[in-house]
Each structure stands twice: as structure tokens, then as C-alpha cells.
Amino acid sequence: MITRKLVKATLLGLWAVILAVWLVYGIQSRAVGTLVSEPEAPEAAETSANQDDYVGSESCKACHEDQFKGFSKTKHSQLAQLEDWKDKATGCESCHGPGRAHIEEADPTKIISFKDKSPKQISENCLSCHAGKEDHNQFRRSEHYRNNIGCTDCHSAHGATNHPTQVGSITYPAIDSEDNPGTAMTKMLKVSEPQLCLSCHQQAKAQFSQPFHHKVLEGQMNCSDCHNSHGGFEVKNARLSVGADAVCVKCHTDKQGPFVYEHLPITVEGCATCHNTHGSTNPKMLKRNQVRQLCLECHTEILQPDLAPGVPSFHRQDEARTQNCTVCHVRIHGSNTHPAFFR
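Coordinates for the sequence above, one chain, the form predicted on its own:
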């Protein structure tokens, strides 16, 4: 006869087996993950116990003159002047490690080289200093990181090689670069930001070449105005931390609510419900070539007046004078005066 105690003991035994299997599987998975994962790059920014091993960046200049010239114009070269870096290694050795053995023995293996390191290993070295900032906190979960795009694929630690105020249709010279022509390009990028992004995201270049588009190719705005290239929680790494359309309304301030009467598609789905964000062949970057086409995708009752007796007769779609919805409903993004979005 099966008793309650026997059933209880059986369930407890089954639960103990499941728990044991789960623990063993977790330990094995962690061990396998440790074996296949790439070793992290050493954090060379902190000083070694033996200060005599550090010889200073000037010692690197004799052999690496071109890199030293570019590096001397970057913010990295100025770390020694900061109080927070007083007791830390600065200059070339902050990333490459102490250089005395490398110089005295002329041995390339006596210095940290990034030529044979993977993008993830290089990025870990950069994040040892740059982690903790808002733009970098999510880099390890970004699409770039997962697809082996590291920091040095976009940034040059030794400074940009091209002139910072180079003229071009998709070259954006930063204000700092214009005021100081001798300095490296903004954010130590290898080329200007639009050029850099479009070198991989070529489909976006075609979209920005549409008749109606955001002025990225003209240099009036950057990709990073809307996207965080170092990662984020939103789709396409969009900067939407404070609302569904935070990126859009920071420029299109007249469309920012809250409104007394809200247009629900905008409130729920956002601007991309009706607009192509990069560019379009239609005015105002709309997804359809006529405004009424967008409206009728939701307001289908207008096309079936027999099934919707409350629809006014002046919504006839076979007459040109009543086809353009926004002639009357001008506050289509939201209104503070009328629920039908009249003026």
C-alpha cells in the first residue's frame, strides 16, 4: 500500500537527483566555457611592483617614431598630467606593459603586442580603463562585440592618420578639431564617423541617398546621435533609454508630448510606424507615397461606410478634395485641444 510518507520520500529523492544533475551540468558547462573562452588581455594600466621596468614613452620614440608622433597628439598621451594617474603607468606602457626588457634584449616577445590578439582580447584591454562610462557599459553585449568587432577596428590608439578637418561630403570635422587642427580626429576614430559606419553598414548609405533623408551624408548629424555603437538594450542599439521616441523628439521637439489627446500608434509603436528612419522616396520620410494610405491601414472603417454608420459622409475616398486626411487632422502626432486632432 502506497502511503503518504512513501510518496513524499519518492518526490524528495527525485528532486535531489534533478538538483544533482543540474549542479554537475552547470559545473561542466562552466569548465568547458573556461576552456574555449579567450584569455583576457592583461591589465597593463596598473603599475608593476618593480618600477624600474618602466622606461617611459620617450624610449619608444627611437624605433617607433611614426606611432609616437601620432600618439603624442592624443588624450592618451596626456594622462600623466592627471592627478588620478599619478601612481599608474602612462604613455605607451599603459597598454603595452613595461618596456625595459624589450629595449635591452631587443626581444619583441618582451612587450605586449596586439597584432596576434583577437578583437575581444583587445577590447578587454581597453575596457580595463574605459569601463564604467555610460557609452561603454554595454559593449560586451553589443552586436559589435558579438561579431568580433573590437575597439581598434574603429579607433586608433595611436591617433588618426588623416587630417581632422578633411573636406568631404561625408566627413564631419568636430569643433575641437577645427579649433585645434593639429589634434587627432574626434574620439580617436580612424576616419570620420559616417565614413566609418557606412564602410560596414552599406545598406544605410543607400537609404541616406534617398530623396528625403536625415542629413548624415551632408555632415549635419552623426550615426551616434541616434545609435550607441558600444551597445544598449534597444533594437539596433538605439538611444531610447528615456522613452520610445527619445531619439526623434530631441530634434523634433514640436512632436514631443505628453498630449491631452494622444495618437495611439505613435504612443505605442513610435515614429517608425509611419516613417522610415534613415530615408525614403516619399516626403517627410513616410513609408507610403500618400498620407491617406497610412491612415487607411488602421482606419479601415472609412472604406466601409455601410459597416460603420458613424463615419461622416465627407470622408469619401473617391473625391480628391477629401482624400488628404491631414488637411483637417493637422495635429496628427497629438493634440491638446481636440480628440480628432483638429487644429
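Positions refer to the first chain, counted from 1. What we label the rigid core is the largest C-alpha set whose atoms superpose within 1.5 Å from one form to the other. This is a predicted model, so every value here is computed, not measured. First, how it differs from the form predicted together with heme C (HEC).
Which structure goes with the form predicted together with heme C (HEC), now that we have seen the form predicted on its own?
Partners and other molecules have been left off, which leaves just the chain.
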């Protein structure tokens, strides 16, 4: 009895494993398939259409002129010219599925519509081609996806043709089809950065309006210089590396170690331990009004010199001279020559 049960269980287990492997492999091979060779959106594929059901984008033009006009300026409209996309569904039908029945039977239900689809469902359609690219294959783990923000909350499926270039009293730079006739909005964004992001993240606008700030509102850098909207492994959708440091040292190269003498919080906790990365009321975008307040939050030892033999007693904080820590500890981000960061 026991052995029969065991055999049965083993066989069942085996099947489960095979099934699991097959499923995982199937899904993965779809996900990592190169962007350019992935044939069609999953919905289009599911309708088990044959080639004759596809009529090409030109056939849609007459009745959906607006969509066609926008679309024809996007990179999506150029797929048909690429060798890899020969004989595959391109154009409108790569997202909407085959269009013959819709046109011949004049039936609006005989075409894939996204009207009643959720942001997640729409995103799946896009990801059927886009998940292969490193920048996007983490989208499903992003805070955006989890909060029901989909691709078309930021991107216009057909390329934007009109949208505001100014918000409030600040003139933001915008590269768009109206400023540059004949070109599509960059990356098919609905609205240029940073307006796009600020439309949902109003708090960030206040932060970047603080006296000391990164010049995002002025157009000198973008939110996406530091964030990947498509998610990733970092906290707060930051680009690259632990503690969001790599993103900072991309521009602030002099802060990039390794140094012979590292200041531990920088390597371990990152720049945001001491700086407000968007903006601050304090000089150098520091988290505290006075530099020493910042230092003393960690270096309580210097207030008790007898407990910390390495700290000279003149660190007493009743004298102005010793309050300005970075007058002496100049290389606060790390030094190659002095363990107490003097030079």
C-alpha cells in the first residue's frame, strides 16, 4: 500500500515539476525574447488570426485620422521597414489585433479595444514586446505598477499631438510636436518631464522650489536622471546601486570612492543620509540647518572626550571655533591622505 501511494505521489510530484518548469520556461522565454523579434501582442496572438485577417495601418487611416497621424510619427510606425518585422503584425494591428472583420462588418466590437482595460492589462500588452529590455523588465515590481499606474499613464499609445507646454507661472522646457512640427513628443511621453511627474507628485514641486535644490524645474536636469520610472531593484525607483549613490556620482564624480579613508555613512547608507536630494532650506542641500547638528547626531562621542580617546578635548561645543566641523574636516566625503579627513 505504502509503496503504491509513494509511487503515485512521486509521479504526481514529477508532473508538477515538469509543469512548473514548462510554465516558468514558457513565460521566461516570452519575457526575455529580444524586443525586435517578438512577433505580436498576446491578445492579438490569442485571437488565432491568420495573415489574411490583417489589413495594415493604411486601411485604418480614413476613419481614425487622429490616431493615424500621431502614430505615424512614432517609432512604432517604422517597425514594418525593419527586416526582423517582415511578415509580422505591425502598425495599429500589433496592439489592436487583426482589423479585417472590424472594417468589413463595420463592427466596433470586432477589434481589440482598451477602453475597459485596466492599466495593468494595457501594460501587459506593451510588455509583450518591451519586457525584454533591461530598463523595463522590472516594471511589474515597480511602485508604479503596484499602484495601478500603467504605461499609458505616462506614454501616449499613439504619440502625443497636443498637450500643455506650460504649467502655472513657471515655463518648463518642452520638446514636442507643436514646437517642432514633424517630430513626435520625445519617447512618446504624454507630457514632457518634469510636468509629467509633477502632475502626480506635487510634493516634489515644493521640494524643488526650496532655496537650495537641483535645477529640475529650471530644466537643467530631469527626474529620470535619478529615477527609473520603470522600476528596478533600488528603493524609490532610483537608478542603479545601493543607497542610490551611483546615481549621484554619475555627476558628482569627485565624491566617488573608493577612498583610502572612507567616511562610513557614505559607503554604507548613501548620500541621502546627510542630503535632501530634491531640495532643502539649508545650504548644500543638507538635512540640518547647521553642519555640526548633522555630525553630532552620530558623533555623540566628541561631546564626551574622556570616553573617546581619539577625539581631542577641544571639540567642546561651547566655542565657536570648534563648531564648524568642516573647516578642519574638509574632505568629509572621504580622503586619500588623512584618516580624519583634513585634506
